[in-house]
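Just one chain follows, in the form predicted alone, and it is written as structure tokens.
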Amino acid sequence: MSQYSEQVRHVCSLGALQSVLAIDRAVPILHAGPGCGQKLWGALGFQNGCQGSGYVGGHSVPCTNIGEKEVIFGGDDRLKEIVGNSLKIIDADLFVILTGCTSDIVGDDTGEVARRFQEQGKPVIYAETGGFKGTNLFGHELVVDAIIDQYLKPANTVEPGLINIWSVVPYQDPFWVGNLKEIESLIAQLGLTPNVIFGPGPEKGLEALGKVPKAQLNVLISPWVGLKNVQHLEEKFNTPYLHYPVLPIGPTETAKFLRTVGQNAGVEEKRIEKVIQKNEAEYYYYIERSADVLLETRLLPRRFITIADSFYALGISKFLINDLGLLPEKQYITDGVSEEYQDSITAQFKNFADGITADVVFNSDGGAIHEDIRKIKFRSRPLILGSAWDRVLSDEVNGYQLSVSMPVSDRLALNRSYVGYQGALRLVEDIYSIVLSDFQ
């Protein structure tokens, strides 16, 4: 019997498109059939988050329409014109080729059009992303790894200090802007040079990724995606990586993540635990002076779910476990993480502070995860973390509800992060101005 999913939380390989234009100075330009392009940038741009287009993104980007005659004749004739005309017109320094279902079914030699305009010296790549392959999540490891094949250079020499920063999937996360830049902040204070491709800023965009070769060790930031994208750089540039699966949320989890980056960059124990300290006192300032409301007058919830993706998932319940002493209900994964990472992700859900563990959920069926959720029988209002799928349940639980995790079309992101110290300060503001709000 067939199935399908409700309230989806993610969307086709194709929309990695969006990772592209997270690089300052590159461009998508797009082999698929009219109107995907438009309906990715609708779901990751415009309805999470009101990130927009920009430059040469949503209704801008390069793309060849195919159609029927291409589909019968094959579309490598519309796709060399779609490049050369766009390499005319667009201000930019790299071009990646996206392609979308149609051409990969049909089998255009996708390829052999870069490697033409590679060999005249263009800055064209190109990655096969056709959307049955898988998510977008997915599809951005698969840009990512065609930058590192077809890109970069190898480097005669390693920075010392110098750290590849890889995390959040940007757009998919409608927090990537700050949660990149907070994590920058981090690890320079460690003394370290950072090394974010993804962002604006002049050390960003083309210039980071000339960087990326020479640097001393390769950080990833995540549950699971991007491990083979490090994983990859490790065989072809000889550069380690250190994994750290948890996006560090709060002043436990952000300890431990400068302690383990500091101690594989060889960083003196004694600037790590200064950096530490300085952080920690100006968190639990703003914590302090907040008590009275925290506690005293016993609003906020006591138990919480995540509806979201794994990052926001098991950083923040980290956080609320960890730090603020929330318990946990069922935890639901929503973006489809593979079944040869899912029990590295439970294992984190079973390490809590004071033995505490959550029972965890992988499933993309909003309306599943909704189904389930109705069964609880809650002794008190929850929290729900989730995204904007899920205010109508919240409402049906008599629960109070932040959108953290696509889709956020309830809110706007500009710079807002929810990592490290100033992150979890910022997470707690959210949610007690929700509780507040509704105490009133």
Second form
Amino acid sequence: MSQYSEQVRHVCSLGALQSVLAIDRAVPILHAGPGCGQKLWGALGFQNGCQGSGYVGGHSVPCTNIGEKEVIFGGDDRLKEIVGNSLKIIDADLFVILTGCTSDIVGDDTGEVARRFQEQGKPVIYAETGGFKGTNLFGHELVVDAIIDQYLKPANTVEPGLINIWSVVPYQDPFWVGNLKEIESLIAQLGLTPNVIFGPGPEKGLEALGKVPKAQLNVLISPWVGLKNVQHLEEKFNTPYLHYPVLPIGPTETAKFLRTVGQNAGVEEKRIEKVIQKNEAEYYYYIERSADVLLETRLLPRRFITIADSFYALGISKFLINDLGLLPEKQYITDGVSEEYQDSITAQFKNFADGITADVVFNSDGGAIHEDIRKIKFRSRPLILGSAWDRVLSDEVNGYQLSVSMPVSDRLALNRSYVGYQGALRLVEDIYSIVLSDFQ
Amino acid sequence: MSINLNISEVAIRENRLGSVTGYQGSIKELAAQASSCSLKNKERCFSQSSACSSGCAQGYLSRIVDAAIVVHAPIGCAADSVYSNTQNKWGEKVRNWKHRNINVINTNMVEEDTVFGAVVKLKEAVREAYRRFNPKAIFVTTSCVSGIIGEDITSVLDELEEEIPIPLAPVFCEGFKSKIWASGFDAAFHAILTKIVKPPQRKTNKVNMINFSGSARKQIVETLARFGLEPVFVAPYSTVEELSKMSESAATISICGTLGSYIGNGLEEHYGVPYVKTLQPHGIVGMDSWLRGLGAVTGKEDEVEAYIREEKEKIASDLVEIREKLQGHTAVVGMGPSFGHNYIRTIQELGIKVIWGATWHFDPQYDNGKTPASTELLASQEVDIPVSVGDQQNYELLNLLNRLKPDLYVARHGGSTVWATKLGIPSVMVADEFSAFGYQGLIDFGYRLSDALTNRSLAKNLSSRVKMPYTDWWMAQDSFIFLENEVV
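Next block: the form predicted in complex with its partner chain, after the form predicted alone:
So here's everything in the complex, that chain up top.
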């Protein structure tokens, strides 16, 4: 992570409270300071596609609101009290204790508190997510690992065709609900049974978690987040995993994705190709119709920059280069990717159509990124796919800007998806609506 | 009460003013306990995520146009800068200014910093903030982590002042220290008072207007111009230079008693700038009191009276009309203490019966040692009003609203009205601090409430389809069973 950083584009480990909220009927219990929940929800939720409190988020999340007394005397007793009363007051089926910096430094024995409740048969688990430990993407992995270790039970049988889907991080990705639905739909089209944990609906959440150990395959669609989780699942339940490192956006990458998943899950080649053909036909119907405007206005951006987490930086680059014919300026990846994953991600940026490559910068310091971009000599109006922080910069360099990566405070996101064929169409709509409305 | 500018850290509200976050009773009892210094805090054995001082301090300071903030904390503590940046753009829009991003750098404290300390990192971040933003002052805010590991921020900044030729101000706002997030405003103003404000060179006709976004800026400029006065909007959207001259102003006024107490009384005590300690300017009675207070300290009584007469005439017929529309409705108020107690009165002025007043904390006294005027006025009314104090504890409030079933819920602070709406209660969020500002503001606010009552479909539809996160057991309990006497 950067030495210092300007312009928050991810938060701390405790931000994983939002991953818990993304599981239907699960509730986080924060063992943290009074302001942690508000700040993290504010950035990841409210100010990121207007994702609000939902069932039990925002100021409704149980929290010990650690004060001076707990810092001096320890907070175990307070935590016990809050967990005990949460079980009485909050109508939920899984309670996940998450620690903040204070309790981790003071050294509260949160595990012991959780175990006491577990012994009484209460659905209480815990993860030590003190903010200084890392990003919320790392925190998300900690929460999923906590669920694997403390909640999941081994299955007796493997259900053929059942595929667990692990991908974008809820709330960090403002389009996570739509994206997961789209991935689910693509997998279902292959004749497989997708099992998605995060998102609305009774078949998701705890019911989906219950099915995780009997899946035939874990599919991780992510540059790096979640890799430790699927490896952990393999160790624990012998479930093989497929790591697909690119968020599939657009026909080229989505076809590749469908073939890879289909082959790994034993789907007949004919069926895979039929699915691809049908989707491509629909996709190109729209693109063919809009091609006049895309090509014949003088406004088509030729070059683009992404300032985004690795999901979108990579996924969008692949789409804009391989499918839409745009060229990359530098690509900035802001989600604090640790060194062990950087080389494999960089390699993906060296592998586009027609031998095109892109320079990649790993940096979560938005101020430094903006300084760097100001030095670029643009020959045409660039397209900047980033966050709300980049609107000011875009004005400075006379660019077209679309917020896709946290914080997306300038847009309302409901079920929009940028994944697959449908998602690519939405992205084209959004980009060109900005281009067209810019001069009108 | 004395404001000490020789110390680097101001005491939190609990210790300085005896402020509380746990109380249930009536406004008359509350005022009586406040004036007899017998008010005792209560704790809760269940709590939900609240808010902390650092959010208030950082959010407030980050909108000073030519200052920079260094947040000495793990990155999550700077998460609120996303909100602050959006807020900042709102204020820029009000002023027709070009957008900029706020100047905030975070030291990104990680695990090893909690063991070895991070003063070296802090120094580099302060130097970098100076290089990047070319600011006129840098505020360094603390965090739970920097506080617990004992970072000596004052010494670091003293050392750096030798190489960086601008004020470097520590702002002590560790989240765990106070349950009252408004302590963060005091921390911010203490930094401004000790490091930015200079002794007066001359006296001016300026008036320090303590506020947030300044959406009523145009109106205030015009109103004060009639009295020969000129507002300086403090502290967001002001410059460091403007803030440094607050000591030269003819008076200080504030939109919010909670916000203004420390800076207003500090400027009065140390530089003789009179602080107007009347009701806040919400509604008719509030505006009368506020303007008369300003008139009294600036010798503009006659001009003020003339203005008040004119403005009241302008709204007279509209007021009758809106009162007729709202008469007989009931409301529950949930806000910070200054807004809360001022809005109860304001909503009553519109003919609505306030059946409960919840405030997020309560200050039995301000920094001048006196009980807030808004509280005293409510307590002097014939009708007593049930009140409670809680740091935005939704479970308590929702249980209460479900029992009281008011026609309206009027709240300030995010993350509150949505829950009342889910119960089917039409709710109005007072996001803009100049809602219900003065005479015309009262009328506009009245129509806003009337509109909320006229079409309740969103609240109705949501409540019939959305499940609340509370058990039936809890909704059947007394709202305040988890409030218990503080164990010291």
